[in-house]
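The data below hold one chain only, encoded as C-alpha cells and taken in the form predicted on its own.
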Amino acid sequence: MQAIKQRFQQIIPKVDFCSLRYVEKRSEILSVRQNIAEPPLRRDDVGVMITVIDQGGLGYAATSNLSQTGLREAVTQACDWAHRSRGRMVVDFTNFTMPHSRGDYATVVSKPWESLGLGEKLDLLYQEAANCQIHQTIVDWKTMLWSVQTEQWYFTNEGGEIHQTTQYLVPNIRVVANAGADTQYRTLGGHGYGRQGGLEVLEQIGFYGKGRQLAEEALQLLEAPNCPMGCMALLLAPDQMILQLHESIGHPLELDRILGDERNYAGTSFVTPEMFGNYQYGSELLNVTYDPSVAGELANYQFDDEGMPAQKVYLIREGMLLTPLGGLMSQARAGLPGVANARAASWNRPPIDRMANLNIEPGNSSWQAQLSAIETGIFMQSNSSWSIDDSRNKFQFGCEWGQLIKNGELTQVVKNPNYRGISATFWRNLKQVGNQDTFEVLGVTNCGKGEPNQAIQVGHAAPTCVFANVDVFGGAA
C-alpha cells in the first residue's frame, strides 16, 4: 500500500478535490447439499476508484492496473469527467467541502476462518446436513458458510487516509419438505445470520444442532392447517422484523431515491423531503437508528466511502421522521441533514446512499407481556416472500412459520402465513415493541440499488414487535 499510496501522491492533479480509493476483496463459499459438498466457490478481487471534483464538475475512473501508469490513466479520465460535466450537474460542486479524515477500523475476530481447515470446515457443515435428514418427506436440504474479508485505504489530496478491515460470515441452513403437492421450507434466520467477525459467529448465532430443530418444524408444517384469514394482532420475530424494517423504511428513507435518482430502476418513495421533522411516521413506541457502532452487525464501520466519520443517528425518534439516508453528496442536494452511508459495493462502483446498519431500538416490552397482551392473533417467523409498490408503501409480506395467538398463549401452528399493510399507516399500529433479551442483531446480505446494479450487506437488529389490527391471510404469497 505505500507504494500505491506513493504512485497516487506523484500524480495528483491540481484539482479541488481528488481521491483513491481502494479495495481488496476475499470471499469463499462452502456448502454442502444432501450430505455432498459442492465445490468450493473463491473469489479475489482487487482494485481502485479514483474520484475528481474541479470547478463545479465531478468524476470518477476505476482501475485494476495499479501500475503508475494505470493509476495516472485513471485519473486522467476522471479528471476529463469532472470538466464534461461542469454545469450540468444537478449540484453545483464549485463550493462543495469533501472531508479529508485519518482513522481506522477492525472488525473483532476471535476465531479467524483460517484458523480451520477446509476439511474442518466442511465437516461442520457435513454434521449439520446429516442432522436435517430425519424422515424421508425431508426432501432438500443445505448447509452453507460464506466468509468475506474486505481492505480498504482511502488516500485524498489533501492527507486524508482512512484504513478499514473489515471480515464477516454468512452461515445458512436451508430445509425443505414434501408431501405431495405441498412443499415447506424452514430456513435460519429467514435471510441468514450475517454478522461480522469470524467462525466464533457459529456459537454465537446456537448453529450447532440447528439442523434438526429446521427439519422438525418443517415436517411440522406439512401437518399443519393453513393460514387463517381475518383482521388481527400480528407479532413479528426479529428475522421478518428486519425485513419490514428494510424495505418499508429502509428503503423509502434513502435520501437519492427521495430525489428521484432510483424512480427509473426501482421506484420512488412516498416520503418527500417537508415530511422531515413534521410526519408522524409510526406510533411513539417506534425509534429507528443509523448505528455504524452495534457490536457484530454487518456494516459497522468507523467512515464511509466518501471519508465521512458514521455515529449513531436518529432517523425515528418517538415515531417522528427526523432524518433521512443520505450522504454528503445527497445532503447537499436536499438541503437536509443525513448520516455516512455513501457506500459503494466494490472498487468499480461509486458510492451512492444506501442502508449500512439500520435498528429498531428495543423497548420495555418482555416477550411474555407482549403475548399476554394478545387475545387473538397470530406469530410469525423467517420471510419467505415480500412484494412492495414502487413508492416502498403498500406491501404484502409471506412467511415461512406461523403460530396463533389464543389469550396471551402461543396454540395451533398454520403454514403460509401472510400479512399486508400500508407503510404509513402499519408502524402507527405498533402497540409493543420487545425489550433487550427478545432483540437480535441478523443482516440482509443482498440488497440491490444503482445502475449498475450494486448488491451490498446490511446490518439489522430489532426485538419482537405487536401490531394491531393487520391483514393476515393464508396461502402462497
The other form holds:
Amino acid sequence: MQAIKQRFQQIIPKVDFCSLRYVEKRSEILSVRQNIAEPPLRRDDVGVMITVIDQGGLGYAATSNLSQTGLREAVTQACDWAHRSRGRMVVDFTNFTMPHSRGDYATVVSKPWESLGLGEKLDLLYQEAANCQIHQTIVDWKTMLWSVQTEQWYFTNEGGEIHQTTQYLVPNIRVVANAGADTQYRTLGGHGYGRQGGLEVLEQIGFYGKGRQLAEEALQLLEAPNCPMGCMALLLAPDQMILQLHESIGHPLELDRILGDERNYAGTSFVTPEMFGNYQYGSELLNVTYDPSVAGELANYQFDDEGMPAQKVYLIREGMLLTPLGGLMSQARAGLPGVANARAASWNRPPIDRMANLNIEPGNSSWQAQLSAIETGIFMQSNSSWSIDDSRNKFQFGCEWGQLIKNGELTQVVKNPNYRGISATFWRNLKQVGNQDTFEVLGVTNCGKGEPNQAIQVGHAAPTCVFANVDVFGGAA
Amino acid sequence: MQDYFYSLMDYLDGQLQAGEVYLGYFSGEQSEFIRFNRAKVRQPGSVEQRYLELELIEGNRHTIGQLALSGDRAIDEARVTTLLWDLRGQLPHLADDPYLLYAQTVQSSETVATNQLPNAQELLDEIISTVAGCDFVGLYAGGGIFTGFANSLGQRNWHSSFNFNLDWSFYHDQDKAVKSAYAGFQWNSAEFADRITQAKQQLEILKRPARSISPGCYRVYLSPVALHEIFNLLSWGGFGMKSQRTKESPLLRLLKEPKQRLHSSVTLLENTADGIAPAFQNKGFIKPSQVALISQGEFLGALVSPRSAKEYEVVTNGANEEETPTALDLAAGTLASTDILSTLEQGIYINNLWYLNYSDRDACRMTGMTRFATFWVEQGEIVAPLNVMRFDETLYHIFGDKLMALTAAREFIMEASTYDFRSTNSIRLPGAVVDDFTLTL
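Since the structure above is the form predicted on its own, I would like to see how the form predicted together with the partner chain looks, so please show that one next.
Everything in the complex follows now, all chains and molecules, and the chain you saw is the first one.
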C-alpha cells in the first residue's frame, strides 16, 4: 500500500481537493444444494477511485490499473470531468470543505474464515443440508456461506489517511416444500442474517440445527390455510421489522432522495426538509438511530467514504423526526444536520447517501407481554415480498410465516401472510416495542439505489413490535 | 481488449497441468457516467474495469475464481497464475460434481463493433443546453462493453459494443414526472431533441390538477415500458428449468395439471438474435437464435443452463446460471396505437410501473405501484394525471381472461441497469389493454 500512497502523492494535481479511495475486496461463496456441493466461487476485486473537486467542478475516475501510469490517467480523467462540470454542478462547492481525516477501523473477529479449511466448511454445509431432507414434499434445499473481507484506504491531497478493514459473514438456508400447485418456503431470517465477524457468527445466530427446524416449518405451511383477510393487530418478528424499517423509514429519510437525486430511479420521499424537528413520524414508543457501533452489525465503520467520522445519532426520538440520513455534501446542500453515511458499493462507484446501520432501539415490553396484549391479531416472520411506492409511503409486504393470535396466545399457522399500509400513518399505530431480549442484529446485503446503480450491505437491528389496525390478507384462492 | 484477453488466455494455456481444463470468461467496460439533477450535473466520471472468471476443471471436480485485471500484462499474468494455483489447491477438497457440463465442441465467434459515440464534452454541452429550464434528472451511461470466452480446448469468442443509454425524467412537481429514455449506438441530435420535445408535451398534461381514485377494478392501458416491469419480475425464476422442476416458478400453474393457459395472443420468445447481448455464455455454449417459451398462451419451453441440463437430463440452450432471459420478445397484437384511448374508453393510461413483487407467487399474483405519468381517461380522452396507486393482480388475468388487446406497435427497450456493469439485456414488447385490473391502495 505504501507504493500506491507514494504514487498518489507524486501525481496529486493542483486542485482544491483530490482523494484516492482504494478498495480490495475478497469474497467466497460456498453452497450445498440437495446434498451436492456447488462449485466454490471466490472473487478478488481491487481498484481505486480518484475524486477531484476544483473551482466548483467535480469529477471521478475509477480504474483497476494501479500502476503509476494507470493512476496518472485516472487523475487526468477526473480533472477533465471537474473542468467540464465547472459552473454546471447541482452542488455549490464555493464554501465547501472536504475533511482530511486520519484513523482506522477493523472488524473484531474471534474465529477467522480461514481457521477452517475448505473441506471443513463444506462439511458444515453438508450436515445442515442433510437435516433439511425430512420428507418427500421437501423438493429443494440449499445451505450457503458467503464471506466478504474488505480492505480500504483513503488518502487526500492534504494528508488525510484512513485505513479500514471489515469482514462479514452471510449464512443462509433455504427449504422449499411443494404439494401440487402449492409451494412454500422457509429461509434463515428471510435472508437477513448477515453480521460482521468470522465463523463465530454461525453460533451467534443459531445456524446449527436450523435446517431441520426450517424444513418442519415449511411442511407446516404446506398444510396451513391461507392467511385470513381483515384489520387486526400485527406482531412483527425482527426479521420482518428490519424490512419495515428499511423501506418505510430508512429510504424516506435519505437526504439525497429528499434533494431529488434519486427521482429518476430509486424515487423521491414523502419527507420534506421542513419536517425535521417538528413532524411526528410515529408513536412516542418509536426511537430510531443511525448507529455504527452495535457489535457485529453489517455497516460498522469509523469513517464513511468521504472521510466523515461516524457516531451514533438519533434520527427519530419518541416518535419525533429529528435528523436525515445525509452525508457531508447532502448536509451542505440541504442546510440540515446528518450522519456519516456517504458510502460507495466498491471502488468503481462514487459515494452516495446510504442507510449504513439503521436501528430501532429496544423498548420495555417482554415477548409475553406483547402477546398477552393482543386479543385478535397475527404474528408474521421472515420477509418474502416487499414493495413500496417511489415516495416511500404506500407499502405492501409479505412474509414466509404467519400465526394467528387469539386472546394472547399463538394459535393457527397460516400461509401467504401479507399486509399493507401507509408509512405516514403506520408508525403512529406502533403500540408496543419489545425489550432487549427480543432485539436482534440483522441486515440487508443488497440494498439498491443510485445512478449508476449500487447494491450495498446495510445493518439493521430491531426488537419485536406490535402495530394496531393493520390491513392483513392472504394468497389467492 | 480482445487481443489482451486472448493473449492472457494463451499464457494460461501454457500453465495448465495434464488433465486440467479451464474456462475463461472476460467482462470489461470503459464507461462514462454523467448523473444529472435539476438540469445540472450531480456526479460525472469514468470507470474502466476488466474482470476474468476462471473455472478450473479436473475430471468432474471444478472450482471458480473471479479476478479484477489491471490491464498490465505482467501484473495480470502474475494474478492469473496465483489464482490458478489457489484453484488447483482447492480441487482435492471437492467431491465430483455430477452436474458439471461445459462445451466440448469448439465454436469460436467474433463480433467487433466500432465506436461511434460522441466525445464527453460535446455530449455534456448538448444535453445541458437542450434541457435548460426543465427539472431534468437522470443518468447518461455510455461507452464500450467487452465480453469474451476462451477455453483450453481452443475455443475463442468475442463480443464488443459501444452504446449509450440516457435514462431521464422531467419533473413537474413532487412525484409528477414524465419518464423517458434515449438509447442506441450512434447519437443523433435530432432524435434526442425530438424525444425531449415529446416529453415536454406530456409534461403539460401533468400540470393539470391530479385526480385520486378509490381502490377497485379499472380498465387500464399498460405501455411497453410498464409491461417491462412485469417481465422483469417474471424473469426472476419464471422461465428457468430449475425453478420449474423445483416447483418455485411463478408460472407453476401453466405447468401443473389442471393446466391454466394465458390468452391465445400471448406468444413469448427468448430472441437472442434480435437482442444486443453476446450469444455465448461462460461455459462456452452458443445460444440458439430463439427459444420459444410460451406459444399462443400455452407453456412451451424453458431456459436451460448447462447445470440444469445435466441435472434434469435435458439439452441446454445456453442459458446463464440463473436461467434469466436476456432478450425477451412478446409478439405484437393488432390494436393500432391510435385506437388505444378509444379502447380504454374510461380507465387509466399507465406509462410506468414500479417496485413489483409477488403477493402470492404460486398464483403469479403480483403487486406494485403506478409511477411517473399515469393518466385518468374518460370518453377516450386523457383528462388528468392520477396520483399513485397500488395494484395487486394475477398474471392469469393480465395476460389471460382480462386481456383485451395487445398493440400492433412494439417498443425495443435497452435495459438501463448498471449494477456492477452496464447491462446488455433488452426486450421487445407491445402495450396491453387489460380490463378489471385490481387497484388496492
